[in-house]
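First, one chain by itself in structure tokens, the form predicted alone.
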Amino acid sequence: MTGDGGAVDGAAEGLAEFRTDLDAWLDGHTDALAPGFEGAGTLDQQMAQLAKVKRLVFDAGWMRSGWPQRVGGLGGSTLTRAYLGEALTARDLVEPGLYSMTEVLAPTMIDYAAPELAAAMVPALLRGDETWCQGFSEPDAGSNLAALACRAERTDAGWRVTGQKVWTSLAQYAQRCVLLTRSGPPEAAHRGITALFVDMDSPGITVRPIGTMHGSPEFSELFFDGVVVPFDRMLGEEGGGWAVAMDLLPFERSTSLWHRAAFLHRRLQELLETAPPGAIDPYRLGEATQLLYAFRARSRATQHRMAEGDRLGPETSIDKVLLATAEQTVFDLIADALVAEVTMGDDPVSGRWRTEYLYSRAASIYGGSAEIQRNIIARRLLDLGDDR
């Protein structure tokens, strides 16, 4: 592939020219690029950086490799966009769980959306002309988003939306938000919601955003009074959003975190570099180490599985354990290592490492808790217990 876009075919031999390509294309850009702040940034910097780095690289094409062309991709392996996303992070030019939303939310689209809604919506998102965010998590419905009550019915005018979802990543950036509503009887569980893709500047929508222990407000409450949202809009059939979901879910679990390992080696090579002599200790640096390369490995073996066309399921659950545990265990080992840096830092260098410290915590919570993940390993893998 070249820097003006051209299609990537066969998986291995086109993921190794991609990735030769790219590379070279990487070093060539380093200034146009380069974040324009040290260390962390502020959520605010970290959204203009993305922005600006995925318009570069789609227009020069290499974050269209891997889409469907439908979408305005180039076609071709998954794998392509696998890579570019770990080189983008491995070299610290965007932050990796605000460039992971768009593996969560793009591929589910493209699969349910109308042709011609995902034709129009997919390349905006790819090329950071828009955020989107995920309306699933409820006050009282997270785990278990059978039990959400966030409601749509159905009027002349389309279907009118009231209610409320929380812990909304991104949502004060957000133009449009993939939507999971309650649109038949609370009994009706998983079997009564309905999924839609509404306009977040539609009139109704209240976002207040949360504050979080790491001082960036990446999550919010959303309130929705009396929104219309277009029938048009609707992702699936009627009361399929079930379906939905169970799609979305497996790509929050797993391929879109594949980027993350870079961003996790990348952080324990800057610690040997910085630790003071004798501050690390090797048999945690050891374990830590061995759990980074499992999750590597099961992480490579599931965008390998999507790229041959397999679907997605409740194995990927594996896939988020594995990730938590590991980049927890990297974590705990740097706060050992850098004791001042992450209790006390506060310049833009040695304040990344208290920043990212702090949010590894929530990595056993995002994207549904190490308990769910491991209760779905149980009954859904194992067949242990009963699988409700």
The other form holds:
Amino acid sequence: MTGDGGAVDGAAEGLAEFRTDLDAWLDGHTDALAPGFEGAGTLDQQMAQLAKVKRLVFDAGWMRSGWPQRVGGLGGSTLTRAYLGEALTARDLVEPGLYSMTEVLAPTMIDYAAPELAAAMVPALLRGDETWCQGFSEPDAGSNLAALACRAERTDAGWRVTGQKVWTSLAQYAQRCVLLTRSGPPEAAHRGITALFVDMDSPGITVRPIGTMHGSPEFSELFFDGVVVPFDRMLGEEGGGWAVAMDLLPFERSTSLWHRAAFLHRRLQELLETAPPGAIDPYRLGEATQLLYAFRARSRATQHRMAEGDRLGPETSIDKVLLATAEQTVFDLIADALVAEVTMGDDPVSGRWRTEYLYSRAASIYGGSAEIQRNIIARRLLDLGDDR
Amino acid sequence: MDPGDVTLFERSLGDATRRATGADLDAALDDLGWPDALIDDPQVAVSLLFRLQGESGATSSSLGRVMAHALGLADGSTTVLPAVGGCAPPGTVDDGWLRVDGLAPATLPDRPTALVVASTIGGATSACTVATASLDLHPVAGLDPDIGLLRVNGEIETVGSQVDVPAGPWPAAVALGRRAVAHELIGASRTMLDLACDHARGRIQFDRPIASFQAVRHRLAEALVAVAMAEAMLEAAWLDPTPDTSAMAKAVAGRQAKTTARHCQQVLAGIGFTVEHPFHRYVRRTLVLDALLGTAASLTTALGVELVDQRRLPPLLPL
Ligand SMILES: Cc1cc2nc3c(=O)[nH]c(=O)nc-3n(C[C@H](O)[C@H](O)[C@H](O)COP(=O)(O)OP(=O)(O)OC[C@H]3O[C@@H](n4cnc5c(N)ncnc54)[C@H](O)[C@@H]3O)c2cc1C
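Output the structure of the form predicted together with the partner chain; the preceding block shows the form predicted alone.
Entire complex below, previous chain first.
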């Protein structure tokens, strides 16, 4: 019934071959890829592991598949890079949240940076030589992103940036930042925003890590004090930063979360293997499994749309709501079934359950809160008009 | 079928399900070549018809035909469906007697025979052709009399007479039937959501359309998420059409239909509680559809029990 023609069949074939070859390669390199720590590890350990794995899979060519040649990729279907993320997560080789950043920031660079800039920078992110961060949220601009106030002023030397960002994931590790700044008057709201690609070692940047509930200090406060950013570091047009953000967020809400299904599948499987007899409520297990499989199905369809060249948009808010629902349901079940481990266990595996349970609470906050997703669904997908 | 043909077929089926129901819809489906489509491209035939039936509220005897098709018994006879809430074969054969407890479309009396799939004491399944006249048929009134079902009971001596049409595996028939009912649940959910959104845009309170209130918007958004989730799960069940995935798709569609009904009912409020508004028909329909071939609640518990027992999750749908 599909009649989609050769392109899709070709992509499916390419994917099958990629899958077989990658699986064989991963199986042949287990020692080199394995993390050198038990349980979740510290954030430093996780970051080092991520960099190690990315370098190995980049140098072997896997990490380059599905990315355009002009940024150091090998071309081919984007499905292959989705499979790579899934394969690494399913084997517990990378922390899935940290891995996501590549799938959020690289597509934005490819679409909005000047071609020479993208060609120079993206390979370092793919290879794990660099970490990048996303400086959107500010103390007074969370859900209402268009209220952001971090100033960028034109000078002869370039943009001069002064202001603050907050909850910027991995900023303390990052060499670069995709930064939203206010270049126009505050009244211009979303029309006065400019996106910049900033070197984190620029003079005038202060990074202060913030402790988090789940014990892994994943994000930081960022202070900019007269930081100069060259004009060729602009992403998109002056005043066009809102378009950059609006095109980035669908990736953050869908394709970058794809491999979380593989992660949740692994954890649910581990629960089945380790839970004491009678600890799992069958109905809740059945429901959690259904939610996970439904999220996976939705997420798979989105991956295939991207692979066929569709532009991702507001419909990805549904993907995000499904992820948050599935992830929190799975970890609610885990926390009840493994109550002793999660509340009082002091071994590394208990620590990991605890950290991951707590992190699942953020799934309905990051990338736009559950309420913001519902606002988008109501306005953009259900056509319910304005909310006032 | 190529995409152009699918679109045309969908349009014709849409007209038919809006104009006709029951025996008339069966006749219209025959005219449109739906039984041939079921053989040539079961996914297209099943997904289009059942979604459209769900959207319009029409009924037909197609569920029985779909299950007969999966059993390899595509001779146009009507298959007796499992009794309410269940998925076991509607017949049991014991000591020369066939006992029947199931459901059938209201058009069964027009047919001389019915097909009854039966389990035997040894655990095998067989299919028996029985004379319609030998069965007790009672219209099901209940929550949704418009669904046009009959309760079918009977005790028939099998010796020497109607025996053993060779049958394909019953679980495959249940799986296909579940995907069909899931489409119908989703179609009905879509209509509930359309009715509620239309109402929300048009109904003015406090000098504003109620669609401008966030509490209302979030309920409707929640309903769309529910429907989209059921659609995604069902699409996956067609990609990997096993009994497990089909049961999940049916369970998700049933649960999400109730979620959709709950939110839409609240938005429609007073008018939605009257029989002057079509909403109540869809509430009734989805509750009864949930009870066909296993409720969401029972399928979900059964899945959990099986997983706890085996300690192994089924693999994820491959990319
Ligand atoms: C783990 C984690 C990692 C993060 N990483 C990054 C990052 O790398 N870069 C970055 O820029 N940001 C990051 N964030 C920040 C994140 O994007 C914001 O927390 C999020 O957008 C919500 O903003 P807020 O926290 O200011 O909440 P607020 O906007 O103050 O919202 C508080 C509550 O009010 C509700 N609310 C607000 N507005 C509305 C509305 N219009 N309608 C209904 N309800 C509303 C919200 O849903 C929420 O429940 C991260 C956050 C977390 C938790």
